[in-house]
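In structure tokens, one chain follows: the form predicted alone.
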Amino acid sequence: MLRPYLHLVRAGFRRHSTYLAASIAGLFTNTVFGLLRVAVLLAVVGQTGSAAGYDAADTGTFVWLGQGLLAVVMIWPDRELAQRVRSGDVAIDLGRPWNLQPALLAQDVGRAGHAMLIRFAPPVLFGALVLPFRWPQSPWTVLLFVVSTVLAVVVSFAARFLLDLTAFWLLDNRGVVTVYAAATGVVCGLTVPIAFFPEPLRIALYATPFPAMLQTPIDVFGERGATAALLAHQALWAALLLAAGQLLLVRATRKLVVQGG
């Protein structure tokens, strides 16, 4: 039963490994932006030696893990499914002998696996070699970080899937996606650590799935907070968002009319 989905994971990996030049270009861009971000944040931390519990090594670790995870988690939607809804090609997808949501999730896991090798490891190693960096004290933390990253990929996919489904009603969902993309970088902990925010805002953000996409894997790697609670937060949001996506997909395809077909 799972075999077709395992093939889709491999297909997702192979699909993205085909575009190696694009991956290397993205890696270079991420590394350059990482240098700019770490310079700004180290200047902030350097004023007092630490900020919100982040010293120079914590700041460097936060930046390089964030730059590496950016392509793995893919917090910004690519609108591929939304465009297939708009063109009507989604009718072909729905006619295939699979469940659309887990099929796309399997392909996204394959994509994330390729990004982990090409887009995550090089910038993190570069940052660890040339700038202050804090490695985990316990070897088990690395395993928990992998688990947290997989959960982050699932949460991000489930959120992007929900966004794409809005195309069934809007046809062109670029406005929704633009607002989401503009806000996500800040509220998921890419721009600055969520610990930098005022406490009421920090509490409000942890009532949403956004920290689970990026800040939580970084916190697990940095051994910040209770790891079990962090992973439980991610697992809860992954389950809720996947369930919401499945329900919305059923609702959207209950009566589907393909224009011109």
Contents of the next structure:
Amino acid sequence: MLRPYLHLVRAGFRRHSTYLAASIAGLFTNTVFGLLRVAVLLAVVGQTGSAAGYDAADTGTFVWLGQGLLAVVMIWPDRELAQRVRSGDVAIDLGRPWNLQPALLAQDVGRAGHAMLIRFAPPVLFGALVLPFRWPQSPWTVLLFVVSTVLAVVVSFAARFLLDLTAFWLLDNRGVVTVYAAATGVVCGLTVPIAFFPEPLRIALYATPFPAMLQTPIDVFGERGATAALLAHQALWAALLLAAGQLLLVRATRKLVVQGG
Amino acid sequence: MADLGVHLRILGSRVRSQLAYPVSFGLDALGQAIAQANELAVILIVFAQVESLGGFNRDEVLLIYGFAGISFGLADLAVGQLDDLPRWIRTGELDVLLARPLGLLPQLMTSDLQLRRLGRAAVGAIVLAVVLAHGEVEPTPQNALLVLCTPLVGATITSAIWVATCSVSFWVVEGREVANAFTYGSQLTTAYPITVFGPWLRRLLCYAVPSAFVAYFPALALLDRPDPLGLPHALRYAAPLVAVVAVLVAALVWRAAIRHYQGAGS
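Moving from the form predicted alone to the form predicted together with its partner chain:
Let us now look at the entire complex, which starts with that chain.
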């Protein structure tokens, strides 16, 4: 039952390991943006020594984990599935003896595993060595961080899957994807910690899955807030979004018309 | 001059084709506006925590952000298509363009005039209007001229940075992401007072890549305040000169890149 999906995890990993040059170029960009973001946030924190519970080391950790994780959880969608819907190739995907959603999730987990090695580790190590950084106090935190990151990948995947499925109704879902990609940077906690938001906005954001994609693994790593509650928030959203994806996939499949062949 | 007519006709057709799907166009423009508003959100959230950033208050930072936003939006509209340069090279489409009796850069620039990018400039313009209405800037004729010229000069500088860094793609096929660090990175560096960046980042990303002249120095002139870094007074009016130099450098880099190009072998 599970074996094909494990193969897909491996395939996802290997597919991305072929584009090493692109990964290195991406690393360069992440690092430059990390330096700029750290500068802006340190200018905020530096005045009083801390802001919203963040000191210099917390700020560095926030920025470098964010720059490392953004490629792992892939907060900006790639529209690959949406384009297959538009071209009609999705009929082949749906005809295969698998459930499309877990199959794509398996590939995405493989991709994320590769990104963890190539896109996450270097900027985090760079930031940790060059600038103020806070390592976890407890060894268990590292394990919990891995769990939280896996959940973040699942939440992000499930949201991107829903986004791709809109192509069944819209055909060209570029506008929806553009709006989503434009908003994620702020609402996931990439550009500025969600703790900096005014109280009502912060509460509103935690009613959405977005903090679970990026801010939560960072908070778990930084041992900030109640870890159990944070992980539960992630697990809840992962389950809800995956279920929504399954329901929508069934509706979309009924809508699909395969012509000729 | 005959070339200009051709380019204008191409641009006209691009504009018409985009307005043919108004809903899709509207959503796209909204997405661009939200993308631009990201940094605005960061600035507003940050100022919920502190009173000043790098020695500047909220309205002063927003003035810089407004100029940076319009400049980036206009530059993106003019030369943002260069982001696709790696694809043009990889697929060999660039060879087709080179064979035509028109300049390569104008062809690329008119290949896809994405009006939705005006969404970015619009956000900058709105922020600028709000800040000016707050009365941070003295309403003198000199300042009015500066307010009108700064976005255009800034767009020219940003476009030059864009052309120069995207030329990297002619040497490194995967150069797009590297170029992004400077093109989209300049979106970030231009939007803040350069005092927030450390000395090394400032030298590299504010002076060498002349993003400090896009918004920061003109804003100092408008706000009529001394430079916190103690730099020469004349720098705040130097943007047009910097723009001329930046365009010349970009033109040289671009020409060297084209000379270097040997085709994709297809």
